[in-house]
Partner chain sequence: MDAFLTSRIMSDVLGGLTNGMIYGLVALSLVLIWRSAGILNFAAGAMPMVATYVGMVIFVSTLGYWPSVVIAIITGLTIGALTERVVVRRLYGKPPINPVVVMVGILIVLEGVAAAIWSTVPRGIPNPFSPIDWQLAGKPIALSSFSLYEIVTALVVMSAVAALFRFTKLGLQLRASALAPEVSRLLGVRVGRMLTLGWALSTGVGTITTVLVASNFFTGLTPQVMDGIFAFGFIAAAVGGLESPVGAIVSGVALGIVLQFVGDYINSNAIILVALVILVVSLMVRPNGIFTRNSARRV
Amino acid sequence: MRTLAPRSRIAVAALTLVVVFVSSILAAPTTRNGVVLGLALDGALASLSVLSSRDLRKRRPTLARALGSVVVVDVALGATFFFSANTNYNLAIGAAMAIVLLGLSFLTGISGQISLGNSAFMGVGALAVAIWANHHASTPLVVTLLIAVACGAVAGLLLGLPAARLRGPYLAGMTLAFAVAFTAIVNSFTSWTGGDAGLQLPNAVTAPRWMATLFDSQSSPLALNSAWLADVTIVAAGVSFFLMANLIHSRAGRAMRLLRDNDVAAEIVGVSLARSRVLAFVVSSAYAALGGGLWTLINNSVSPPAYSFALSITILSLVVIGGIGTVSGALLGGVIYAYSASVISWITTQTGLNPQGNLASQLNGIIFGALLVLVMLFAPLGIVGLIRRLHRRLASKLPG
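Now give the single chain's structure, the form predicted in complex with the partner chain.
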């Protein structure tokens, strides 16, 4: 205990620095270099404080997770100042997807349920942002995103109530029906949703003024746009990951894992099966809605047909490939998603396929579907599982 005190002081000092840093930006956002320097300083201190205390993760897990998130977010934020507009766009899309993946990974891996309807929950969030922004353009960005999250949570609750009593295939089938029904729902309320054509965001929804000044005014408008959007998404992802890591290790999270492994035993020790299942479903839907809402911001518009059943499959594939139930797997899945289109077009050109041909246009689905089957059969914990296995093998070979 005695040794902890100075170390946690370092940690607290680092957190203070974060606060100082953020408030200094708010107070005097001047040059891009200053910001990058601040980020680097802040990230370095946060990682230093994590490293300085070897048992921080054990003794103060929440603090450790907070510092960890700060480090990753800082690095990503700093990088957006150097990336091209295109890279920043991919980064933003991938980071938003990572949020969605985290939600499903939690639902499937921790709570043992499955959803094939997360594309529709994304769509709910995406439409919520667009509809709200079109009616109340002056609402702060954070509030608009929170409204999207709330809409997703409510939709999740509606569908999750029956889900509480359903297992595996029944639940999967019901969420599939929801995913299929989403387009019909959108088309039933055309005056609100814009039907298949979707909605544009009003021009008023741009970066908050204090943010805009952070960025190099010499950049092209697109670059400017994607950089701040990437930053917003990265921060949102950082917060989401931090909250999720805490949820997984909380009492509720432990109860869910107990339920997943043995529901009879869990009920005996007093865990409510229904409440736990519904909670997991709501969280997963809320995360999906946040991801969808961010996509609307990034694209400056929403196109409901994009949120079809096929997207649900992509989401499921990415979670499985990354590693079901793992936080790092969700992050990995986001990265894979951001680059999957480029990888597939690279494969197309390398193999000399006609890019307009049938095979090239189906390559995405075929590859993801095949990976889904192969990973589930031969490496059920995905890439993260493979890395862990490798790590264990190396660790067992090393002495000590």
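Just so we're on the same page, rigid core means the largest C-alpha set that superposes within 1.5 Å between forms. Please read all numbers here as calculations on a predicted model, not as lab measurements. Positions refer to the first chain, counted from 1. What changes on going to the form predicted on its own:
Having gone through the form predicted in complex with the partner chain, I am curious about the other one (the form predicted on its own); can you provide its structure?
A single chain, with no partners or molecules, comes next.
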């Protein structure tokens, strides 16, 4: 079968992009909406076509990861345009949780340290956003989220310095103490944190003006379906996943994997054990804080009791279920968490359980616990590990 010449392939690709762009304009209700939709589809198609090159993935891995992130984010952003408000809310919650899971997966799966305190780091980021918004309501959204990330990184540094000397159950016990003590610490500063009652954002969270003007302001899904919150969270997740993928494949990431496998060998080749462990804690806590800050924006408020030790157990379970130490496992865990509430609602509806009863209130833990047991029995490396194993087995049976 003859293949097209390079110039012919470029011409066909350009023609395809033009057809998609024109079709989007004709199919959309307004020209403005069609232009935005067409640009989104063209961006995804162009990135996907470039990403399909094997030479690119080998010679320019960073560019390949960037293009992969663009494709996933672009498709997700386009999907929010058509989803309902409830679906977009679940998608936003899941994307924020995926960021948290990615941070813990890096800490535990790459550097070999365990943490049971990531819910508290989420609470730090959530409170940082709420407190800052109540005192500086006009601060741009990106700056507010960066402040939450910085607060989480500082908290991770303060905990990581002593934690660098601990291993195994002693490290788990220290992070557990932080998760359990978080609510008590918050209640000691009620004038700032609001105590158990939490904090409400001073104004209803609305789309930035530049973002709202991309579509018709009154009838746009950005306003009707709260799609902009999902869009902001998806973009934040895309950037976070891209940066983490680069960090894992960087020199620091390789040093942490060596530290995880053999700390003596790592020290012999010049890896600073204390510095690497503290860095892993700082990165993990910063990611958790970003996820918590996004939760505050999505819910328009923060409730410190929600960031309890039980949430830490849920986070750890989701990391193991998805695939510890993998980027795609964190993404899968976020998707599972996003739609767990819908599954529980369906179960209570089908079985006639009282949604306010004790059993219904514990269904979340029951489902995650059962799923964790099944994964440990049949897929010790998580769902992503199982998929990879099946893919290798299938590839080995194919001819050639």
